[in-house]
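Single chain ahead, by itself, as structure tokens, in the form predicted alone.
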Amino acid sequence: MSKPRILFQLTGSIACFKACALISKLVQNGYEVQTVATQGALEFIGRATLEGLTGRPVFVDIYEPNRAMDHIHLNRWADLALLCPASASTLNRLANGIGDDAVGALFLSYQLNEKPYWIAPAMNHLMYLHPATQGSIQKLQSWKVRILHPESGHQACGEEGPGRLMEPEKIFAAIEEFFAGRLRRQE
């Protein structure tokens, strides 16, 4: 059986470098990975990196020629959507139904009741603990979105606290466990 297809979305965060390590591990283990990046994510890593890791062009702009329906087609293609890293801004936008970029449009057209959508937040601890962000996380969870809660520790800003992206190895293990369980249920 072929490995599942992962729709891997990245937003603007220094943790994009960790996301690249996870993308690489997924591809090395036979997963098909299609990346989607916000303009903010591309400030931290380039299209060439993502395309080099996956062998697929990156989806960035919903108005890009020949990609107008990708927010629909990619959702149908995917077995799991993973937003990693998810910035505070993106979490709050998704929870409020704002779909004016590729990540938002994909989220609004995703079949949350039919397929898994996971979010791995990464941000400064003050942003993570802010009532707006916490409220958005609760709202997203009520819509059946799985939150891969960030870890506590040293952050890029030099401060300590919750908001560090969950380590790529742990996210990979969660993905493997999820699909292994799904395979067992099908047998």
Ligand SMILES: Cc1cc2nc3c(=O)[nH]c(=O)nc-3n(C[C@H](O)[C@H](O)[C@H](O)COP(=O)(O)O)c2cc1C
Given for the second form:
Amino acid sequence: MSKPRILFQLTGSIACFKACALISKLVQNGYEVQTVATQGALEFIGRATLEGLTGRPVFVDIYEPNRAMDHIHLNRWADLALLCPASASTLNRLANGIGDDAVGALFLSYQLNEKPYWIAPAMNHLMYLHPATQGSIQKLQSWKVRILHPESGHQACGEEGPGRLMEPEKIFAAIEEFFAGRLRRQE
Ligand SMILES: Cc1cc2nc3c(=O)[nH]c(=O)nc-3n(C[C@H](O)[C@H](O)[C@H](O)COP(=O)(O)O)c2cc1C
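The form predicted together with the ligand is what I need now, so please give it after the form predicted alone.
And the full complex, kicking off with our chain again.
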């Protein structure tokens, strides 16, 4: 089997630094990783970090020269799409079909019935528990999106509650399990 290909999408959350550790672990374990970032994500981590970790330029701007169809073609390339960390804003945008940036446009052209799309939310507990966010999570799940549920505990804002990004080690284990299962089904 060729190396599994992960379309790793990051949004504007303090948890971007944890996502970088996960990207590094995936690459070290033989996964091909293509990153996509919102402008918000680039407030937390630099393009050089993402390119350095993956060996591939990050995709940010759907109008960037020479990348005119990447908002469609990258979906064909991917075996699994992972939105990690998923901000409240992007989670709610996706649930409403808004394709005004690379992450949103890619989601709209992703074949959810054929390939896995996973979302790992990371946000303040009030943002997470807001009815808009909870409604979006339910809607996305009804479209076959898998939610990697956040954990409860201390948050960057100094408060306690649910919304901490699932530990990168657990996300890595879920990815390994998914591809091991796919390999077994092919045998
Ligand atoms: C220091 C800081 C930390 C933030 N952390 C989060 C976060 O963990 N989760 C979240 O949903 N929003 C967080 N935000 C707010 C988002 O960055 C903001 O809603 C942004 O519009 C998200 O845009 P994007 O989803 O397009 O990247 C944070 C903002 C700042 C300034």
